[in-house]
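Only one chain is given next, in structure tokens, and it is the form predicted alone.
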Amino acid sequence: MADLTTTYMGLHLKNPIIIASCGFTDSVAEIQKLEEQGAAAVVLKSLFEEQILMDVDEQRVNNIYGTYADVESYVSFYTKKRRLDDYLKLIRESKAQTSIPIIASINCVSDAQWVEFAGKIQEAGADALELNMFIMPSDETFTGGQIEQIYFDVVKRVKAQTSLPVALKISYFFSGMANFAIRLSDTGISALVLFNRFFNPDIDLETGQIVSSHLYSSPEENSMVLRWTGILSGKVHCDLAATTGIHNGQSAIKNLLMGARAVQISSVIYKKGIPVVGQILREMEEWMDRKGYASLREVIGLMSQQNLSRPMMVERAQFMKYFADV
């Protein structure tokens, strides 16, 4: 049987399947079920920066949102559902009752006072911390450079609070994506997670309301992840994890071939249930056995851009080839 062990953020994993931050990682009971099915690590359901700030200073959150009462009400409700002490308790109990790495998660957009909470996460026993950051480039007064600087400021302040390995989960909304990712990797972070998935609006024509579009990822969305994982592998100075659109063992293998050291899944669990984790692992083992790979070390990065004889194949050559053949 193929050896699926890997390392990620300095953590030794029994396989590359990490459960992304989601509803299934919000309770010890569910995490135990995920471990039983073979999950190698979990990223806990994210705390939001606003939750932390509200617990520290409710007025500070009101200042962030001005008079947006509906947003304040939502944050208040969400904070009551998962208080900070509850989150620390979840970390401690998950560590005590499971044997897999527990990665805490914070969804943030600034380097405000919330960063001090990173130290408490370490004290609670988390194995690592993932920062989920997405700043919509919609403010016309902000330049790309100013938005990028926020990411660097957050990393600097968080790393001053904790010695835990830190991963940064980012989007692809950057004009100089490769340059930015490499500079981020030089900050001392342990991993980049490609890519976060956020709310996309749609319109209900019957009710006239803005609603959420495509709540769960689709396999087609993984193509962007594949491209950038392949481009960045071997160029960034940290590990890469792939996420979004990974719904079976075949897609997991593809991302590993491009250079990811681990893959994160969640949408497929909502669609097929927790046992799909074991199914994905079996599919990976079957492929490796069939292809004669004894260890995942032989697979990771095998088809990254730097290892291809025709590196443009992960950029635009495939587009040209397609239209040349029709």
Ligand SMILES: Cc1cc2nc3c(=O)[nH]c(=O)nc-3n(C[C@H](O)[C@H](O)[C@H](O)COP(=O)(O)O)c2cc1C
Given for the second form:
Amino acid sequence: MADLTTTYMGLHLKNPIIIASCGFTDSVAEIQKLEEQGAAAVVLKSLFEEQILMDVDEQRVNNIYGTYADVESYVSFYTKKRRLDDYLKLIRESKAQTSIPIIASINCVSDAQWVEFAGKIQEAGADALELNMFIMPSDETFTGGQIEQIYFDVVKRVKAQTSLPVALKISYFFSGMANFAIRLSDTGISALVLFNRFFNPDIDLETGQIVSSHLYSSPEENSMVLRWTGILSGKVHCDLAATTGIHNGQSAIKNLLMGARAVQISSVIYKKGIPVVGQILREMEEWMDRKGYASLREVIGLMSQQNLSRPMMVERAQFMKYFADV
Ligand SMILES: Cc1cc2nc3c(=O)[nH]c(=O)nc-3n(C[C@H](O)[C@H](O)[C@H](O)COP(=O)(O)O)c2cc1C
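Okay, that one was the form predicted alone. Can I see the form predicted in complex with the named molecule too?
Time for the whole complex; same chain goes first.
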């Protein structure tokens, strides 16, 4: 049987399947079921900086990016503390009742309100911390460089609070993606997670309401992740994890071939149930045995851009072959 072990963020994983931050990683009972099916690690459901601030806003004492005045600060403190206590309890209990690495997650848009929590997350026993950062580049007064700087500020302040390995889960909305990813990897982070997936707006034509489109990913969405994993592998100075659209063992293998050291899955679990984790692992083993790979170490990065004889195949976005044929 093929050896599926890998290392990611300095953690030794029994295989490369990590359960991405989602509703399934919000309870110890579900995490135990995921572990039983073979999950190698979980990223806990995010503690949302935005969610916390919005809760305060609902009580009409603050707005999402505002500063807290005297009376308001009590409410904001209470709201944060309550959520944080629940979160720390989730970390402690999942560490006590499972034997897989537990990666905490914070969804953030600034370096201000939450960075002190990183130290508490470490005290609670988390093995690592993933930061899901997304700043929508919709504010016309912000340049790309200013937005990028927020990422560097956040990493610096979080690294000052904790010695845990830190991963950054980023989006693809960067004009100089390769340059930015390499500079981020030089900040001391342990991994980049490619890519965040967003709930995009859609319109319900009958009700005239804005609704959320496609809650769950489709396999086709993995193509962009594959490309960028292949381009960045070997260039960044940290590990890569791939996420979005990985729905079966074959897709997981492709992302590993491009250079990911681990893959993160969630939509397929919503669609097919927790046992799909075991199925994905069996599909990976079957492919490796059939192809004669004894260990995942032989597979990871084998087809990254720098290892290809025709590296342009990963980069060319136009229909070069198809234009010639049709
Ligand atoms: C219902 C649901 C809840 C999610 N919640 C979070 C979250 O709290 N934090 C986060 O970083 N990502 C969250 N995600 C995104 C997933 O972690 C993952 O990156 C994304 O869904 C792409 O992987 P997939 O194609 O396997 O679903 C969520 C996804 C789903 C479907």
